[in-house]
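Let's start with one chain on its own, the form predicted on its own, as structure tokens.
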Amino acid sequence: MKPSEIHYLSLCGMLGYGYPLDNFKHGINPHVCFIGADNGSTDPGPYYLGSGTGFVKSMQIRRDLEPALLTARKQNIPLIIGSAGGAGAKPHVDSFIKILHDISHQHKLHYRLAIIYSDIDKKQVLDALQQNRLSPCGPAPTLTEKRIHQSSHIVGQMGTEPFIEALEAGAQVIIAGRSCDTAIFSALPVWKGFDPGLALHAAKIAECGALCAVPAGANDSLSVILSENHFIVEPTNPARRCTPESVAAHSMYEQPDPNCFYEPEGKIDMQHSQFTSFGERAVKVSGTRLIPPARDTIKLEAAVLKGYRTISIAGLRDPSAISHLEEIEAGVRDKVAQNTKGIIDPNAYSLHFLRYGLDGVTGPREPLPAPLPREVGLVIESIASTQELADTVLSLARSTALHQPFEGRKTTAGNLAFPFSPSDVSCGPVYEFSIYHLLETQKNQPLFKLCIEEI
């Protein structure tokens, strides 16, 4: 029997970036029927995807993954977790296990676990190649089988139908690969039998925690009340509070239209949402409405090893250098590829400066400012196909720096001042995302894994 309403919470923004447990714990009470928590994210870049490693780290996992698994056993309620260990890919969700194993053993706690695994296998992905079932996400390359062959990880983004899977199955802790994260908070009640552009739109809200408040903080509780014709939101800290305005504009974060947002599920249509008070620190929502797609399809995610990096920070003060940063920068590519001829092929090779103060973050789409600033902070970057032809390349480049003449120079020596020593800093393989392409799904086709444990 489907129930009036559904209670849930959303932990955080991200679990393992912290969140104040005091604010967690007020949110909880008889009526909450879950506990849903993101732990990952393509935001800090391909590197974590490509090598299978987590940009979260254990330790931080553990901490906020701790209370959240004893409140959900305890109140005997689900306790759902999508994206998990970052990337989402089979090694962070091994990693994520493992912790979750621990914290199981410590404590001796007993449910059934459903594992849901996002990877994706090169053959399928291959195969919708050469059926045209892939398109690009933006400006992506064109994706060859060379480029699916040589990718590592391909995860793809699972909508709610996996999570809906896993619970019918009784799933009482579910720890999904990549997940889209309004799947997260919207699989139970879609299940349940709620109307699912209300179910996605207040799982869009959710995703971030308390982010949608005032003030924002993505690290805080967010406490969801959906009914069958709106869905009403409200921060647990009692120092938030969330606001028509808040609201709003957290339904439009990360989303080129204002009006619409687009899921596995088809189009959630925002054009007559209304956004009211409910309360003092609560908003109450209404009038979404789900449009289904015209055909079915997920994101998927893969990364390639572009290469080894190795860099150098210093500090440029002289104003003559400073104004003549890219004729200097031309000297040091010059003498770099002299000092390296017939040794190293300039195709295995890129070095390249980001100057910090001047254009270090826009480039050449803003003017440089004037006056220039007293100082430039410059970064130095070599990628080459090994890490030995990295650091070479990266030492050439930052002694001829130091050195390099330039219009109305007067000293013969110290253009930079280097903050550390060593200098130069390996930093190891460089990954670049080789997939970001929409996969057109077909009936009866598997595409995630799902196992179930008893823990």
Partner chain sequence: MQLYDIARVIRSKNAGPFTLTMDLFFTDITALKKVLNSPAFTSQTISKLYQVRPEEVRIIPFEAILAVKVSLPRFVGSGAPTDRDVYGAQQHFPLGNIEI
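Now show me the form predicted in complex with its partner chain; what you just gave was the form predicted on its own.
A single chain, with no partners or molecules, comes next.
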């Protein structure tokens, strides 16, 4: 039988970024019927998906996961975690599962675990490309067969369906690969028969923890109560409160359109959403509706290797050197090219100068400051086809930049202040997002692999 309302807790905005344990415990009561947390994002860039590594370290995950797992088991309620390990590909999920196993073993926990993998077979993506079932999600670059082959891990952002399948299988802990943030928090309510429009809107707010509150707190818990015609959000930390403005403002966070957002379940239309105060610290939301999609889609993500990076950081204080930085940069490029002629293919590397204090952040989109600043921070970067080549090019560029002459130079012993020795840092592989496309799915072609394990 469908309950009249459903109460759940969002642990924090990002599992691993830390949250105050007291505020989490404060949010736990016998009415709470599941705990959810998001563990991933594309925000930290393509490197993590491409390389299969996490942007949050194991110790951080363990610290945040342990109390949530112990509490969920003690209360006998599901713990649902999406985008496990960061980017949600198999290496990320497996490293997360290892931590989960360790904690479970240590505390002698027994439960049914569902692992949902989000890795999409390249063959399926290639077929979809041929059959015109792939479309760029926003201004993503054109996709080719070559780009698909080059991509290291292709993941699909799962919606509520695979989570519901895991719940139906009796899972008490669900660890999912790449997931729509909303699926983590809306799957159980949708499964129980609650309105998907409201459930998805509530989930969109819940996935960031108490970021929708005042003061905003991404690393803090949020309580959600979903009913037939509305939902109520309230931060568990008594020092925070939700206001209609703060919750409405959060609804448009990280989305290109303030009136709606899109999920595999359809378009979540917020044009008629009402946000009203509920008591001192809670906000009640109603009027959101789901418009089912014309075609079923899943968003795919992938990254390709672009080379290897080496950087050097230096400061400039000499006014003349600061005002001649462009000339210095051009001179360095020239000398590196001359010096490596016949030895290094000029197409095998690139050199970049990032000039903090001048235009490091916004680049050519803003004029240079006038007057020029007293100091400038310089990052010299090389990207090349191998790490050794990137190191070599950077080493040459760095020593050249130190001694590069320019018009009216007084600082003839050196242009740059290097804070560190060694001055050069090998940064490893550089990736770029290659796939950010909607895949039109086909009936009877499951994309996400569900594994059930008895712990």
